[in-house]
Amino acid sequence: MADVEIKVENIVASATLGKSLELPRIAPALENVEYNLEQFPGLVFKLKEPKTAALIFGSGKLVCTGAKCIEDSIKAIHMTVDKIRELDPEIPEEFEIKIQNIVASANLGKVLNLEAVALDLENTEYEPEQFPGLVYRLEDPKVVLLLFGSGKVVCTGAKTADQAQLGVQKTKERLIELYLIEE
């Protein structure tokens, strides 16, 4: 059976700088930044290349979203931290970056009867009045897949692209095993 091709749509990564940040001092010094404490407790700093947004919090935590590959996610965090370090040289050179979530999409290439899938496939939630997709929770890898009648799939919760790939592949294999789609 051929592997299902996945496309990474978004990567969420975080970093902890181990030092609190003075957001009111940092905000005016950065370009492409949104800072409105009444709406959000941090800064939203947008980078053009790689096209990402970094959420910067006073606690010294950063969350980067929007990257399509792990390398770009890490690069965006380092670029953001370098900009902040220009204003606050006490920011440590070493800090941990953690991949929190990878969202990927795929197409099984087959129409799915979601009602039949909901009846036969374990660990599913399907409430078409609430949401048009079926939620399928896998244990290994620990990911959640949204299955749509069109055969399109969204995988979330992966920590690596390989986990997302494996989650989609295992789902396809299980659907074939249960005669819910043909090979």
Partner chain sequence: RLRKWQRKIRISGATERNLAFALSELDRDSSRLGLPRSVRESASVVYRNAVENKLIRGRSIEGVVAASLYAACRRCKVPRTLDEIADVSRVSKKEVGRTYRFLTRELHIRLPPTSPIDYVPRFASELNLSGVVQSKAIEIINQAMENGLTSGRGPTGVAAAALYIASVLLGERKTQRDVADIAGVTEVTIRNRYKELTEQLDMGVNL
Given for the second form:
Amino acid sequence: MADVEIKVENIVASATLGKSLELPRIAPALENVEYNLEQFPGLVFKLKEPKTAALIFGSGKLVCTGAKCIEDSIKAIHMTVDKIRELDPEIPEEFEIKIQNIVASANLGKVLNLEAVALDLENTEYEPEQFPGLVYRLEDPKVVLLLFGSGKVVCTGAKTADQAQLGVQKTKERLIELYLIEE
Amino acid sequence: RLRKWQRKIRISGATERNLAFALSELDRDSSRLGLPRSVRESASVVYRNAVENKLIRGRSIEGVVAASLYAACRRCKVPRTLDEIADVSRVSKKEVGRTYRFLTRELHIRLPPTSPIDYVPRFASELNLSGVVQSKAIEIINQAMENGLTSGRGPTGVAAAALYIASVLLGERKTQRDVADIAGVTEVTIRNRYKELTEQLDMGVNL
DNA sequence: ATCTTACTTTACAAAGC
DNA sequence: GCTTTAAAAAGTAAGAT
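Next block: the form predicted together with its partner chain, after the form predicted on its own:
Following is the full complex, with the preceding chain placed first.
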């Protein structure tokens, strides 16, 4: 069977800089920043290119969201950290970055009868009164998929693009096995 | 042994107090929703099961009562929407839905999604529509299901559109506003659904 | 009536309430 | 559990035009 094509839509990555940060001093010196301790302990910093948003914490850890590929996510983190380093030269050049979550979309190419899928497919939740998508939890790879009547799919929880691709691939194969979609 | 005895009494006392509170809460919500006694009993069974399996931890009694009622309504085929449940209880729609999913998962209750058909009798009677119109609406809904026109759509919207179409076809016309208000959806939703239904099913008539 | 904006669901990290 | 961020899917809603 031809491999299903997936499109990575969002990547969440975290980084540990190894040195605590003085947010109250850093915040006013940066552009595109939001910092409201009452609201959220992190400083929100947005980049236009790559279009991402970073959450920076006093502990020296940060979270980067919005990138469409791992390269951009890493690039965005370095651009963000370089900006902070201008205000705090003590920040190490090397630090750990970890991809925490990848969200991808795909199209099975066939419409789905969700009420039938809900009956035959295991580990699903389908509550059209609340949300139009059917939630399917796969154990291997450990990802969660949202299946729609149109045949479009969203896969989240993956750590790598391959995991997301495999998740969609397995889902499609399982649906074919159960005669829920044609081959 | 004495201390253990006292402790047991104290705990069972609290347990019974909680159960009494839960049941009165359940009665209050049920009467506001106009539910038959059979549904209240079904809900109390779900609630007791939740207690026996210690599923109340970290959750409010009101929330579990509301979720038990929601589940019972669905099981008994006299559905109430999450909005209707949330309106009579002091629990948000989000929490009722979340608790419902938790209970059904933990108690291994597997209820199929509510069929639009289950809403037909209630909506029709509130609209004073005849049994003939109800039958026609059900026929339309069945056709819609066979043609994949219900996947992902809210059951109330589908039921509302089917009733609206049936009322027009059989000369008991109701306005979209009337149907929308009773079904708890907007006129836009009814319009979207009936366009879909009339275009993809051959109803033979035009509205 | 149609457009725009926004909220529902999924996953995930961060620090603190 | 919540708060904040990002993004997709499709349905529904609300306010504006």
